[in-house]
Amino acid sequence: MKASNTPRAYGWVARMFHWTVAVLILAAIAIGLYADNLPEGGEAQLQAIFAAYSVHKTVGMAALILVAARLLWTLAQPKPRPLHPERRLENFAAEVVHWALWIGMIVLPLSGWLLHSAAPGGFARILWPFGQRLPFVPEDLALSERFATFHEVGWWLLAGLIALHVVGALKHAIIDRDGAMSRMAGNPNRAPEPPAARPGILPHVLAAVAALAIWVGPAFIPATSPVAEETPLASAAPQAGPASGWAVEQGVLGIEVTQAGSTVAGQFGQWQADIAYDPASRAGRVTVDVDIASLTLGAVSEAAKGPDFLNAAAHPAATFEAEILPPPAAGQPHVARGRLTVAGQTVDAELPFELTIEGDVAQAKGRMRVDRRDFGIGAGYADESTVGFAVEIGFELSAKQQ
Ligand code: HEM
Ligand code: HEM
């Protein structure tokens, strides 16, 4: 068989192409929804997820390499020439579907490397030795949020590409009868002479748009899952306490845990402050309650409230009672001490914040890191090859004095 396209049959070479990639696409799409449907729960669990997620980035990388490789040899070739020109209805599906299904074998596995490049931390490693993150991508929880949720649409929309480009191949195959298939397997001498008629540019060109029109719409959907940039609080709902003094009108609280040695950020959407804050003292008290259930945490958020864990069904609140002490010097930030109960333990906190006042509008950001072990989290998983032994937990928020 000639490595070469001719106008009857791909060669061996853009077979061996099609059928690899085809393998590929089709197993990253079944690990990706084995490991999307794996149990979270204890330690065994967890590590099963992260290493399907690994071997599906690995098949996804290799079928992204593959498909630029694909791509240098296909623009050099010739192309088979239709069968029947004289179908151009059924010649322009074809040709809208084989466009759309190179666009997704692109961009599909790109927005995977993307969302686990912009992932802070990222939770299951690529299976080889180069680096791990697209350069110029920062981490960003927001931007792998959007990345992953083009990703998750995108995966059904090649699906339901290959699935028409499929049904097609097997119309020729079954109803037309007419050697189709063995122009891209079986033998190519079997495949039959086409006419010699080629259609002009334009439909080349409309198929292109068509193509890429169909996969602008998932670019264009919003992420779905709360992220900070898109959850303010005063939707994110957390709620002004009682009269205080200052009423939190925007914010963001979250954790941050290493978990298999990367960083997993996670975010609180329920919880409330109640702040008094005298500025002319520069002191006052905070109070603030926390809805454990309301936590995301990447992958893991069920685990991570389950039982081995902050246990949210025995313990739905955690809270922060603290003193608002002035900064000890100038230039330093403020300190809220007090004691932090999560999980039922309780045990003594400082976090350190900055704080500045416009007007009645004060900003304030700090974080601070607790040792999970003091709360009694996590105690089956002693060491810290699993899940770490810090948590940092920051707050970002702008009140309002009443
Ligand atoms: C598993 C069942 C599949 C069958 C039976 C099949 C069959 C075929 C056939 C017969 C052709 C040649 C069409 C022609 O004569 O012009 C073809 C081309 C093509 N197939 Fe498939 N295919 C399959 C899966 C896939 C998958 C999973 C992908 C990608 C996600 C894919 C992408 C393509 C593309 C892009 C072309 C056009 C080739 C080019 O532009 O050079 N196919 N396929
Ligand atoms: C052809 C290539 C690929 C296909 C067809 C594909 C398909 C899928 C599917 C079906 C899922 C599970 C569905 C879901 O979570 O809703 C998934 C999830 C995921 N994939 Fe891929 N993928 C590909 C390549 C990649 C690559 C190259 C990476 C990273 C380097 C990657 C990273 C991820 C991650 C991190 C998730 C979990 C997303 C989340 O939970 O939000 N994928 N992918």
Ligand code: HEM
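If you superpose the two forms and keep the largest set of C-alpha atoms that fall within 1.5 Å, you have the rigid core. Owing to the predicted nature of the structure, the values given are computational and were not obtained by experimental measurement. Positions refer to the first chain, counted from 1. First, how it differs from the form predicted on its own.
- Taking the rigid core as fixed, one finds a CA shift for Ala329 of 2 Å or more between these two forms.
- Relative to the superposed core, Thr287 shifts its CA atom by 2 Å or more between these two forms.
- With the core held fixed, Asp274 shows a CA shift of 2 Å or greater between these two forms.
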Second form
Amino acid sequence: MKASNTPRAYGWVARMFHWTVAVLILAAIAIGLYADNLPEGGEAQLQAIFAAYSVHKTVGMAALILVAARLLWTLAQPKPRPLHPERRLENFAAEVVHWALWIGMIVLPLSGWLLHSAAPGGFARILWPFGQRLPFVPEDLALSERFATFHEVGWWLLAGLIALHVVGALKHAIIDRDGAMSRMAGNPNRAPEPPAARPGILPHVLAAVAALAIWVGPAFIPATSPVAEETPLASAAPQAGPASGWAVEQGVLGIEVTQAGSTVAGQFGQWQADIAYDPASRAGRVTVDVDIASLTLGAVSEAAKGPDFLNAAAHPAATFEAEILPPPAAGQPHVARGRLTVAGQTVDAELPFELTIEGDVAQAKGRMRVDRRDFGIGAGYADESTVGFAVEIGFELSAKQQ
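Having seen the form predicted together with protoporphyrin IX containing FE, the form predicted on its own:
If you are looking for partners or other molecules, they are not here, because only the chain is given.
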């Protein structure tokens, strides 16, 4: 068998690329579906999800590398001539499917890598010694969810194209009985000699444009994963009186956890803060109520809100009630000292924060670290191999004096 293609059949190099890539693509789809349907629960279940997605990503990257090599080889090779040049509509449809398969085999693994790169903190590492993230791709939750939507819809589209490709091959084998399968799957010496006629360049161009149009659609499908709103719900300060009440106009309440050694960032989409602060005494008080169900935390959002962790069903709200203390010295931050209640457990907590006031507008930002074990969160995860003990809580807001 020749390495190069001939007008009659594909060479062994093209055959090797075709079947190896086919196995990898089908394996990636199957493993992805398997990972999506794994049950969420304790540490063993979470580790199984991590492992399955790592294998899925690694197989996808292997497919991408082989597809790139196959494309370079294909561009340098002649393509076997059509067996039935007179069947113009059938040949055009086959050409569209082939072009669409080529595009899908490139953009789907690439979109998975983009999703992996944009996901805050990363989730399930690619099992290779190279870098995990593509350069110039920012860690952005909304961006990662856009890639996730395209990736999920795209895999189903690619599966449909593969099905059409298989149906076409079966038609040649069962209905036409024209020996077309021998060009790629059988003995190339048995492949029939095609007619000398070749279609012009225009059908190829039109087929490529049609295939590209097929893949443009998923790019415009809205992200299906909930994205945390950057503007929280705000309410008036509970205490009336001059120079005391501040209403939050915009802000972000974020959270960072360590998962399998990587930092994963998320935020709460619904929260409200009642703030009473006197600029003269530089003191006051604050009450923050947080809707636990509004948390988005990358690919583990639902697990984080489940019974093993925050248990949003049983404890739908978290609360921070604190006194705002003046800075101990010039240039030092304020401190909000009080009680933090999460998952039904209350602990003492201190939140250092920076505060600047210009006229009737205040800008504040701060962070504090808590230990999930103090709240009984993740009790089944006794060490930090899967989920770290420390949890970072941070905020940034702008408030206007009432």
